[in-house]
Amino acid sequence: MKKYAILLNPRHSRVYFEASLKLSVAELTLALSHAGHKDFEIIEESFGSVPYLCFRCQEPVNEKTLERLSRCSFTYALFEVCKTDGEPCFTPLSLPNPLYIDGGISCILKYSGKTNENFTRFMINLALFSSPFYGEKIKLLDPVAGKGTTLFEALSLGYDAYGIELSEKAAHDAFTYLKKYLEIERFKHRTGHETINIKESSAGAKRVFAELSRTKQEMKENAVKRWEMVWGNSQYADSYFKKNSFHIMVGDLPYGVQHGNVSSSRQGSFTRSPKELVSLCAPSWHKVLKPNGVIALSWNSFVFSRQQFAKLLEDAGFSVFCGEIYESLEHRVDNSIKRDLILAKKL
């Protein structure tokens, strides 16, 4: 069998890095399976006190495998491992560049409560590797977008990125940041905004968007990527977007510590309960997701159990993914947050 070693990405936060090996095993398992590998073994090893994620497989890695590994959140470098005079010998392998624009776009903007960029990419990859849409022109929706970390990470990977955010300030900050970034990096782009009137709410909503390309020719041919954020209530997602619009949905729900979301029981007030948010919004999320599309949501399991979460999603028409890969993603972030991740498919 061929053996390979992956040097883990050093961008993980200190706390998240401690959990990254366990999460990386799940992501690597899905990536290798998605690339067509059936007989493989994953091992955690250290060489010279440096941890590596290693795997053995019958078939040598090919372009299909390398492309998927290059997109993984944990991949920093890939080596083929063999023995020379009884000692491991590492041969570096070239990985394709998966980025449409510099991945630093999701790192520059700093704010309290920001989700780690690598964990964001991890969620995106798990959703995509669990869907039948890999390789298509992907449209992603973050229904609780905050200041847009998931949207910027999706854009860097070349996906069309859409978000819904209840806070006007957060949506404005994300849009202002993107415009400045595109100007500084000299991307060809056009931006705009519009008001959305919906029957269900007297508050209405506002849509801000940007379309960008890397060259004048791409812009002329309308070969653009779209970034869009709606300042409004995620409960009305199906009023902001057409039905069956998105291939994947990825969101980091309120943790019940700092983050807040709208309360259904007290109009205009906020709640720190992710349970209330999901029960209120899941039916509209289901409508805007494509058939067989996948939703990936992270939350604080201290305040909302996995069983409760799965029941709400199933009641809204989703089928929750089960099995060891999907049920071993819980990890400690700090004393008040134990983060878990649930994935489900639209039936």
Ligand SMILES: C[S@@+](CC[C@H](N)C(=O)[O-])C[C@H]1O[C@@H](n2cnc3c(N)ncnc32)[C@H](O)[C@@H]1O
Second form
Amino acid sequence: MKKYAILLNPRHSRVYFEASLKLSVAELTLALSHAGHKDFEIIEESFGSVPYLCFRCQEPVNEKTLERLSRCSFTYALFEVCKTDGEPCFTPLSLPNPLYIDGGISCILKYSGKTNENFTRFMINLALFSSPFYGEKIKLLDPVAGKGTTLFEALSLGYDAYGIELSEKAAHDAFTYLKKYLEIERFKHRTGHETINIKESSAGAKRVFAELSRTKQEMKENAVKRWEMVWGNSQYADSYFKKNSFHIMVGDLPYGVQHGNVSSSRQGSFTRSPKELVSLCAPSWHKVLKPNGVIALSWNSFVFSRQQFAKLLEDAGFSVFCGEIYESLEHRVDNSIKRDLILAKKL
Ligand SMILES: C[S@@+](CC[C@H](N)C(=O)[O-])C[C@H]1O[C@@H](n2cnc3c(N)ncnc32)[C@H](O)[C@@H]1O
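Could the form predicted together with the named molecule be shown next, to go alongside the form predicted on its own?
Then the entire complex follows, led off by the chain already shown.
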């Protein structure tokens, strides 16, 4: 058996680092399985007091494995480990660069309520590894986008990124930040906005968007990435977007402790219940996801249970992923938040 050691990403915050060890085992398991490895064992091990995530596998790593490992949220460096005179000997392995845009795009903007960008990458990866769409031109929707961490992470991976956000300020801040970033980093881009009128709500909505490319030639050939944010209510996702549009949906739901979330209309009454939000929105989320598309949502499991969440998704036509990997993702964020992640497929 071959043995490999992964040096964990030092970008992780201290609080997240402890939880991330457990999460990274799940991400690594899905990444290795997705790359076609059948017989492997994952071990947490320290060398010289530095923790590594190690794995032994029957087949040596190949291009497919390296490509998947390079995009994992925890990967910083990969080594092949041999024993020389009884001592471990590390040979560094080159990883391909999985990024279309430098990952810094999702880290620069800081604000309270921001979802950790590594956790966001983790959610995107789990959704993608659980879907049949890996390697395709991905369209991602974050139905509760905030100031866009998921959208920026998705863009950095080269996906078309779409979001819906109830707070006008958050949607506006995300768009303003993106425009500034594209100017400073000299991306070729065009931006625009439009009002959306829908029959389901008198509140209306607004769409802001950007199309970008790295070179003039790409722009000329229309080889662009699209970024879009709808300032509106996720309950009307199917009025803002066409049916069967998205390969994956990834979102970090309001935690139900600090921030109110509105469920009845864009300017409607505030509720602190993410459960109510899911029950109102799940039917329209189901419509805009492609068949076999995967939705990954994180939430505060102190507020409602996995069983309750699964039932809401199943009632809307989703099939929830079960099994050890998918049911071992709960981790403590602070005293009032225990975060969990649920993944489900549109049948
Ligand atoms: C935990 S935050 C997401 C943070 C985001 N991932 C980020 O890093 O910026 C949840 C977001 O859901 C939004 N939200 C709540 N109810 C909503 C609804 N019905 N439609 C759209 N967005 C909603 C809230 O305004 C909040 O910004």
